[in-house]
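What follows is a single chain, given as structure tokens, in the form predicted alone.
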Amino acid sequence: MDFGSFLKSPEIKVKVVTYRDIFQDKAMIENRFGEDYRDRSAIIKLDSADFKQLNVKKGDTVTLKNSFGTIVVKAEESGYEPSHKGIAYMPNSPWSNMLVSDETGGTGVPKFKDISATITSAKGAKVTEPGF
């Protein structure tokens, strides 16, 4: 018996902070529903003590959710000097979007710089598909 599959998988808070990415752009232009957009959109950049936290590994898949949507994307480690632990980072896309709060605090825009979730491994899940 495997007793390791009765244990939870760690689990961390982390602030998502969205950003631009000109590759991803580029490669929505070409195909917004092709491989390489996804592969450019549906990802999350951790630091690598939270990677090491979560256990996981680059390309595996990552469960992130709050109260606004759950989402599996792709985790990497941001590679971002110095340590931010707790802070992770996505790019604007219709994956990091299903996070985002409708509230905009009378400003008409959403928080896309400021998304709090939680995070755990999902290895062997699929990336969610968008709801384009």
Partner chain sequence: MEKNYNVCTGCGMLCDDIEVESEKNIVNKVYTACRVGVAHMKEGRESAVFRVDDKPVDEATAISEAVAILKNAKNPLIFGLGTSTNETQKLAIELARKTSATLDDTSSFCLGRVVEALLQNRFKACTLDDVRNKADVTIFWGADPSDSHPRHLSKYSYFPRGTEKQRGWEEDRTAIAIDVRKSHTAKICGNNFFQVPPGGDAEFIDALIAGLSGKLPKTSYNFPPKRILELANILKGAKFGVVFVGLGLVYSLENLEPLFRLMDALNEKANFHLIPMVGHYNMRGFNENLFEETGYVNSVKFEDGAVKHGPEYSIVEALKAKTVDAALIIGSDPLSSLPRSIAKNLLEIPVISMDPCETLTSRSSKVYINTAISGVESGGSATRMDGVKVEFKPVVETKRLSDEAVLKKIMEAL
Contents of the next structure:
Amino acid sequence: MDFGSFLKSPEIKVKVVTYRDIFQDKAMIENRFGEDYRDRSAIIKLDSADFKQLNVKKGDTVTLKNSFGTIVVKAEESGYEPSHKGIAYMPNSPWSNMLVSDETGGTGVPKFKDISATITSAKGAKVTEPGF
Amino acid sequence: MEKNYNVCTGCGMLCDDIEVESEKNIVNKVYTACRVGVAHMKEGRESAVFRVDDKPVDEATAISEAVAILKNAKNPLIFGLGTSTNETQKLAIELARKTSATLDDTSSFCLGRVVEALLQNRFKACTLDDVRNKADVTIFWGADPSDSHPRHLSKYSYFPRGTEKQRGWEEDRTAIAIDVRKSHTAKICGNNFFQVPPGGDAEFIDALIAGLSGKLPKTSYNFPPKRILELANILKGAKFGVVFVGLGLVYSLENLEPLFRLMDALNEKANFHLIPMVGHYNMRGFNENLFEETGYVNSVKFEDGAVKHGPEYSIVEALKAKTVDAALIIGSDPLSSLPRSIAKNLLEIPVISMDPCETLTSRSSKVYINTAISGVESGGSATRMDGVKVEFKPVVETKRLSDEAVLKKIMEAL
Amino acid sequence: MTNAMELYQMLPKTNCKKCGKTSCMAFAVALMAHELTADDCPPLKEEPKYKENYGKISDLFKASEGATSTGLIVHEELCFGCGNCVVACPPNVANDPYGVGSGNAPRDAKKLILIIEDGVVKAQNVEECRRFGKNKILCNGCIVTCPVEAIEFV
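Based on the form predicted alone presented above, generate the structure block for the form predicted in complex with the partner chain.
In what comes next, the whole complex appears, and the chain from above leads the way.
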């Protein structure tokens, strides 16, 4: 009996902090619709404990979801110390922006670096295309 | 021998010491620029493209369609201009007046508040050259220049010798990073990296202020008081300190009050300046040009010769409330850079996109005008992140129109 | 990075002097300095019992074939051209104080050890590096200033 198949796939709540990455910036300048830009944007860096709990391998896709959108991106371990369980990092991109709240309190400033979402394994699903 | 240097318009640093080898208007080799700068300077490849409703058209058709959209609109939005010259920005302000437009740039949702406070003399300002020549303590707060402005540390803020800093970085300077993660810049700062939890900056500021006046620094996240006191001691000893403010800090603060408090406290004990880590090469120029014209740095609405200002005229709130009925987007890609939940409202109005490259926005626009790369294929002047004016000539020639030339044609036709 | 002691452990330790050095330890030091190679130790090269160690030592230095004679390797794919190493390198500063020493473009790139070309650091004139030659010191100015570990000495 494979007990794993009876368990609901683990779901983790994370706070996503976005950041800038120079290689991603360079890839954007070269081609915003290219593979390199997608590979360097559609990723999420997780704490190793969260990564293990999701039961995924480096480069596996995961689904990030909140009330503003759903995206499929690749997961990797951040390598950051100390532990940052529950906090994940993503380069700022059209992918991360699909999860940013429209709530601004009338200030004109969305919370780009403060995203709440849930993550689950995407089981082989493809990375989201950011087109409209 | 005098060398022929070019200016790199890849970011807000506007590096003015770039050597370029080109042949037949193709850039082959770039010296001294960083990887992003090189990509930017080698970007120009395409020939001019004009599109209306996804079909290729000629220049005249694209311009007249753009003019028709602006004429029919009651409240068009003019947005972007962070990668346009001062000359283009001034034209855009004039165009906004003429068309009773809402005018805004990316600064309304990034560093605009900080630049505005600087222009209102709420902070002590200095130039990057001052930083190179004098700074002994630099703080990168919520900023990672290694990734956003790659040459920042080597050209100005940490490693170079300056007129009053002759002994090298190990002896002469202290660089400090305060951030939510160990960025590339934080790594270089070594033991002077202070990791705060997301949203914890305001508390850290107040703890640091307490530390500066010898009180016990407390935070709800139990940051070791000893380390804050150590930091306070370094800062107290600064003869020429600089705080480089990044988006990480600005997004973490509800308003700028904590930053005002901090700078005041630092200047009671030492000598501290502030420079915003402006990303786009001429965002600061937009802020200054609009400030000169209207007294505001962004988020304005022109109406019957008067100017209204407020967050409701920012791109984010204007799109949310659907108050604008057309958009002219110049050198910017809001469909990529704004939250999708807000940006999607752009799809409901006619959009004119002027951009050197294809973007999500250009692909969804009613009119697309492919312009020259500002600073590579067309020249002009811009304002560096620290407020210094920089002039530049095109590096190579192109058949594509500059955004300035396109705006002139639109103005004439109006 | 290997040190002379680790190399010594892999040598025959017979002090046979066939390499021209007075001891195996001296040979190890010469290996480190890239003065001699594993091929200069006849027993190591020829005797079957040392075959494994001969391979190991040869591989150690093969890894540095892309390296300059000071053992400096640039991992181009990691470098993004920030120029920290160019500005911090002591000989660069000494040879071009108002150019790269002051954070600017080189006044005369020919005199420098590290320059930035097409957004990536390039090493040249390595004999000027402080890790080179008789009076060498273990300078690490270019390593500690690199945000991405793109420079390494082997």
